[in-house]
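Shown next as structure tokens: one chain only, the form predicted alone.
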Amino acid sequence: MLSISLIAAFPELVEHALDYGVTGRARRQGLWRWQGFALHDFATDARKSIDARPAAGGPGMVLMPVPLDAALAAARQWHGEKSCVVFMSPDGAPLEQARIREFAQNTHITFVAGRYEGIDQRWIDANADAIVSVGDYVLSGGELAAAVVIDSCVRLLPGALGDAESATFESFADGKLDWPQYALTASGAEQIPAELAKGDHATVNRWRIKQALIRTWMRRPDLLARANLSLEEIAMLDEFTEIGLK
């Protein structure tokens, strides 16, 4: 079972987000468990303060180390052993599917969500095993970013998806985007690509591979530079680019 905890100002934001769909079903099946640790519960003063003014002045507030230390200690007690600590921050490493697969291999993960101007750097240096960003933009807090990473991890757990191949044949699984999808309906069959209507598995497979390559080339050519393409895939891509660029 994958055990996930979250240290945040408002962990209930993630609790509600993960109650639905794949993550909610997988949790009810016992594939993973969850616990949020609200920083205000670990404050040491009557006002339940978790932040302070930045050193040397400036706008905003900074999350203090003491409540974070107490929350991390409580999270470790809940896990029963040391967990991988992942700090969600816009200045972290860009999140990629390969990193998600690494996270999903852990047994215990503690996500830490920043707020306001961020977290005291001394605490990050002492405790964070990884610093991750979900994109080059700023959110009000790291809770929703943590929900994104948790969702991505849980869906990779064996048994989480209705079809185990769903996590294999999808965008980024092999360095490319997914091919276009069409719903199987009683009407409108004539409007789908002819290759999909023939029922020939080899034809369908070749069409899907080619369309995935085309979509990746058009939308995310940077992925192709890192993809390990077969000779057949390279030939498909060359054929398209020669025609498409004329």
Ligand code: ADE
Contents of the next structure:
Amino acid sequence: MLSISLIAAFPELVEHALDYGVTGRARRQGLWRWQGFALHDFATDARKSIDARPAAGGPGMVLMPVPLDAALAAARQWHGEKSCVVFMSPDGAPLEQARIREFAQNTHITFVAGRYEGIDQRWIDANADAIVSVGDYVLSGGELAAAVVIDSCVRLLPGALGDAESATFESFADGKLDWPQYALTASGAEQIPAELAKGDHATVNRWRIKQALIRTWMRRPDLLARANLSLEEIAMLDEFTEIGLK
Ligand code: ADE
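Please show me the structure of the same protein in the form predicted in complex with the ligand, now that we have looked at it in the form predicted alone.
Entire complex below, previous chain first.
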């Protein structure tokens, strides 16, 4: 079972987000468990302060080490052992599917979500095993970023997805985007691409791979540059671009 904890100002934000669909069902099936640790519960003063002004001035507030230490100690106790501590921050390494696969191999993960101007650097240096960003934009807190990472890890757990193949053929699984999908409905049947309508397995397969290549070429050339394309795939892409891929 994957055990995930979250240290945050507002852990409830994540709890509710993950209670639906694949992640909610996986939790009820016992594939993963979760516990939030609200920083305000670990404040030591009467005003329940979790942040302070930045040293040497500047705008905003910085999360203080003491409540974070106490929350991490509580999280460790809940896990029963040392967990991998992942700090969510726009300053971290941008997340990719390969990294999600690595995270999903862990059995104990503690996500730490920043708020305001961030977290005291001494605490990050002493405790973070990884610093992760969900993209080059700034959220008002790391909670939703943590929800994104948890969702993408949990759906990879064996048994989480209804169709075991779903995670094998999806976008990024092999360095390409996914091919276009069409719902099998009686009314729209005449409008789907002819290759899919025929129902011939080899034709469908070739069409899908080619469409995935074209889509990746048009939308994400950066992915294609890193993908290990087979000679057959290069030929398919050539058919489309007619300029060749060297
Ligand atoms: N917190 C605020 N913005 C973030 C981002 N882009 N990724 C991860 N955590 C964040």
